[in-house]
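First comes one chain, alone, set out as structure tokens in the form predicted alone.
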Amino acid sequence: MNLTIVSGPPSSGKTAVILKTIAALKSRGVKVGVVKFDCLYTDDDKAYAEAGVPVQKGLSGALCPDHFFASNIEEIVRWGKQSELDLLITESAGLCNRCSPYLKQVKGVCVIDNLSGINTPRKIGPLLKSADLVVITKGDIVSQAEREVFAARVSSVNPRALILPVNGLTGQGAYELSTLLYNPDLQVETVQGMQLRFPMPAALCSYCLGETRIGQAFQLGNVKKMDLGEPEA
């Protein structure tokens, strides 16, 4: 089974791109399944089910979705193999711009849209910087010059990644993407023992553990303070 991890900021068009790509894969006889990760709510699993795609949904709740992903990916791969999938795609929530969901030896895809602002690529950490493939969506809404500037900004942040424009509404570019996602020679038997490409966001402070009171006396664990300098006279 092939495994691909797709991530990106909210509303960047991840689900639409994946659905169009799956349609292209199905036309070649490739059986694809999806696991959708989110925090509080998603109905994207219904869209996958309506398209006839085997799907599972995981909501992280109060936990960081990346930590939730890392805690469940082994069982997810086992489900994919039991379902006899040729390709399993995981779709990450991708919320804090410090997300780090990619695994070494597994293809990582970041979906980002042209409407997010030309400085957005610089604001996104490992989510974009450690991806193998960057899919840029919503290019039909902006000008050619804006598309080129945005793609250049993405390339400056991650120069080794392949950049591919895809239209999640029309499916333009989805077939090309499908040829990059599935390779029958790259089989994943298990992810046990694999390593993350970048450490997860730090998440071990008193607020992570349920503290709601404000004040230094209630702050324990991994706490980071701003340097505000000396007060002016």
Given for the second form:
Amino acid sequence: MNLTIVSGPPSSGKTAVILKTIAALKSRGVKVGVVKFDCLYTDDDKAYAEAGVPVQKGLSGALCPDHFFASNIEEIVRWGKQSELDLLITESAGLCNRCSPYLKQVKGVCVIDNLSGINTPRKIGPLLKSADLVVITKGDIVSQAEREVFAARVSSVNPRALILPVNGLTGQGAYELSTLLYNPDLQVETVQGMQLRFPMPAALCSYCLGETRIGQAFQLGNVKKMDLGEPEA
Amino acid sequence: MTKQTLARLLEQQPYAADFFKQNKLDISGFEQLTPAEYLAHFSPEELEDRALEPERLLADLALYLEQMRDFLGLDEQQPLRTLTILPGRDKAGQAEDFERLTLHTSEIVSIVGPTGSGKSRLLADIEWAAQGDTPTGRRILINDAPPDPQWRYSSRHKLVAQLSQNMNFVMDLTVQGFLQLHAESRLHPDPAAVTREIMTAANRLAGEAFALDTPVTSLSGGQSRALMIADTAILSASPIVLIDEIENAGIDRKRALELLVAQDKIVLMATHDPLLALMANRRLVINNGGICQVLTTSPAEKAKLGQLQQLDAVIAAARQQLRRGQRLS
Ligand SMILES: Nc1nc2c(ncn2[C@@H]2O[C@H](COP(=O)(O)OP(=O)(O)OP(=O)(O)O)[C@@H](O)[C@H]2O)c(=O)[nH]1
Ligand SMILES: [Mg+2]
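Please could you give me the other form, the form predicted together with the partner chain, since above is the form predicted alone?
Let us now look at the entire complex, which starts with that chain.
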């Protein structure tokens, strides 16, 4: 089984792109399944099920979705193998732009969209910087110049990634993406022992542990204060 | 090369500045250090806080500089002269009925066929420089040879630029700021001069003139289209331009095509508007996923184009009279 980890800001077009890519793979007889990770809510599982794609969803609820991902990926891979998939794709919405779910030995794809603004590549951290492939969507509604500037900026923060424009609505570019995602010679038996590409931030302050009260007296552990400088007279 | 001080690096390769900027690295005050020494000055806490990996950044910097040098050298190295499409199959598996189709720079070819007939697939085949590895099995040659993989994989050097009716400006910038930004991202040696050139060209296409300090988002439909076409013609690195219809309001379409052709582009135009379709010398008819005919515009059709243009002029004049509040004569 092949494994691909797809991530990207909310509503960037991940599901649209994955569905079009799966359609291209299906026509070549490749069996694909998807696991969607989100925080509070998602309807994506319905969209995949409607397209006849085996799907699982995991809602992290009170946990950071990327931490939740790391704790569950091993079981998910086992599910994929038991379901006899040729390719398992995980979709997670990047939320704070600091964590990223990519594993060192597994293809990582970041989906971002042209509408998010040309400063977005600078704002997204490891989620974009450590992806192997960057898919840029929604090129159909912005100008050629904006597409060029956006792609150039993505390439400045991640020069080693392959950058592919894909239209999530028409599927233009999805066939090409599918050829980069599935390699029959590549087999992932288990992800046990694999490593995250980028360590998740050191957390565990009082608020991670359920504290709700505001004030110095209630703050323990890894607490960080802003430097506000001297007040102006 | 990354063993040099930052000051020297920026002097020799000024575009390195954008790498630091996009990666949120403020190097001011550290110009006398090498990139590695600069990155070594961050404490482990700072590195974690800012999600930085010095080793990866150094490798990325070297790669970025290499890509930018390639990009700068490309224009001179291999200008595109011809684009050749070798036949594949339609959706029913039938071989396409043409031998090879070669398009030259400054040529306009129109593409006709019902929605869903395979126009986007043809375009995607060209964009991806297909080598028998897409559903149609078509192959694309550049200057009569299999294309350099850079056309497929380089983000800064794409074969195809696209213009369509749905495209809008979304940036919060004036026309001047917008063109400046595009020129800088293209590493243009003289952004001010190229900005003037594009403005002049765009205003020749637009029905109503606009100024450099106009926000791009408040341009009319015709003005936006004019600016997009002039900018793509003059500043885009892509040698092939695909147009998906140009509506007939607020823009001189004949001049727009002339401008693209004058910049040595190959223009592919999906349209059902006879005024546009007949301006091309050839048209591809697409059906069921394949190119089923390649027609050369006949003298009779060119004569027909003349009549249609006269009709169009009558309608345009009537529209103008209405706009001015006059009675139609
Ligand atoms: N115009 C245009 N719209 C697109 C494109 N790709 C996706 N969309 C639309 O963008 C919206 C969000 O797309 P999704 O695929 O649901 O995005 P997502 O990243 O999966 O969203 P979450 O999983 O909720 O984070 C939908 O309305 C899509 O139809 C594109 O290339 N062009
Ligand atoms: Mg989704």
